[in-house]
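This document starts with one chain, in the form predicted on its own, laid out as structure tokens.
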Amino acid sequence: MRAKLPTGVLLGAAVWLAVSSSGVPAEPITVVLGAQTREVAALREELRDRQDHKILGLPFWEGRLAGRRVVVAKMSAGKVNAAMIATLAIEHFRPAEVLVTGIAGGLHPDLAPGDLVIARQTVQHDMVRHSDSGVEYRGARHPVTGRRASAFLDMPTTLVAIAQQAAARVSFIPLVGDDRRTSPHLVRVITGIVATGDAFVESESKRRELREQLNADCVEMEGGAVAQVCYTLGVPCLVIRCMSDMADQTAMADLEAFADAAALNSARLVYAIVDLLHDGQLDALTLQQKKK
């Protein structure tokens, strides 16, 4: 069983967004999070009417991106940093959704640097139970209900569908040629599983393990933690990653070569998603699903 966003737990996003303090329907806001400066810089610079905020000394940048109210923030690397920034952003800005952008190491054999993964699920590969019989991947217990979530957290199907639609509109930057893949290189966008853990993976054996045991398509250090926070607080979340490397023995060298362009590819997809959200595509897709 896959865990979905709970309803009626703590302050759900639908409650937050229903009305403002004056009784007027609140304008939706999207939070965009990236771990590194390179992952958020392009989006931050695109913000119009920008306001800079400090929450507990940490910077958040609010403005309009493709016409939509957006808050951009840098998480810094790792699950604890990611969870902290996501929680502060949700508590302070009450977003309609949270988007995670940035780079990752590819695990799917058909991916190469520059290609992208839209998460349909996240899994924390280091949230496990070790025993003599092996490793059991586990989800976290909800701090209010005590219910244990699945190890795999589903992304909202409406956000996934918007991301897939947005990807078809974007001109991505090709990073590598035919020598890195079995077919002629076009930037490839797949929908799959993003694995998260507090480890930078540059190991062929670990890469193979994550692929074989979790069927993960890429590995990074923040997305699953943000997804857990959003699951707990009832806020829709979507993780977008562009491959900077293939999580193997050349991962660090590849990251140095490709990270900036990969981060820009991810940012371009996020921009296109926000553009569709501003055009009301989320409401349209939700209505279509209700009719089915």
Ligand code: ADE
The other form holds:
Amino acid sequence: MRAKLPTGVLLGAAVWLAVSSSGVPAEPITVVLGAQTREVAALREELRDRQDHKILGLPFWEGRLAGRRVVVAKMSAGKVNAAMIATLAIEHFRPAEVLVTGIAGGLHPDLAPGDLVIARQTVQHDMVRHSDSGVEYRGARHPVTGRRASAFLDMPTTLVAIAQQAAARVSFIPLVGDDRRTSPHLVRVITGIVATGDAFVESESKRRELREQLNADCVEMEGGAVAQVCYTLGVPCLVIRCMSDMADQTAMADLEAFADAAALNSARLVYAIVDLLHDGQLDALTLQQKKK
Ligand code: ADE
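Now that the form predicted on its own has been shown, please provide the structure of the form predicted together with the ligand.
Once more the chain from above appears, this time first in line as the rest of the complex follows.
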């Protein structure tokens, strides 16, 4: 029996297989988005044959990364910025997939600064209905159909599998050394739930709430917004995060100490994912799923 593919993958494949005006299938493009300069700088520096674009005055950098056509852009912090840049990038470049890279605050008890989360799902922790009986987390309505999406948006299993495969190849920078962190587990990579909201979390009670109510593994400020745009427009999306802090009272100080290296760890994983995408791994995995 054929395995059901996530809608995003099918629609994304349609974008991917788009035929250019010359009749030749268009070469797939990967869009890579980060919020801060430190989250995109290393990838931008690696772009070969770089072309700089401005769309409505906002910069997008196109070039080749590990041989694949890639567009890198900086979103700045927050969900509105993220949605704006993702929408412009999709409209202008018609990417085969969108990758979000950068730092986050860890919530899973096994995580420490330097560790990574490959999103299996994203959830917007501030898209809620507040009532006296509590908080109900809700997905957004589709602008045309009016259908409400699930609060938790799935990342395509194919992209998650590629990221897991890529992670095994990357040499990450270890940021903390403690008793649990003996080689080869200096840096942990888990697949889990990324919570997104327009809030920097540096609160023990808020981090506990996000963990208990949403089972979230980390918290950041853009991934879920990009995922919603991609879900609505039918483009596969994957969020990658490296922990800069633990979203607790020392979050800001930890972020200042660890963010540069954490951003680099996330960028290294993105590079390895792009490398596998260039090797045609998405084709292979999609086919394997179809055969099942
Ligand atoms: N990005 C990095 N750390 C964060 C935190 N603690 N809260 C929200 N976004 C973050």
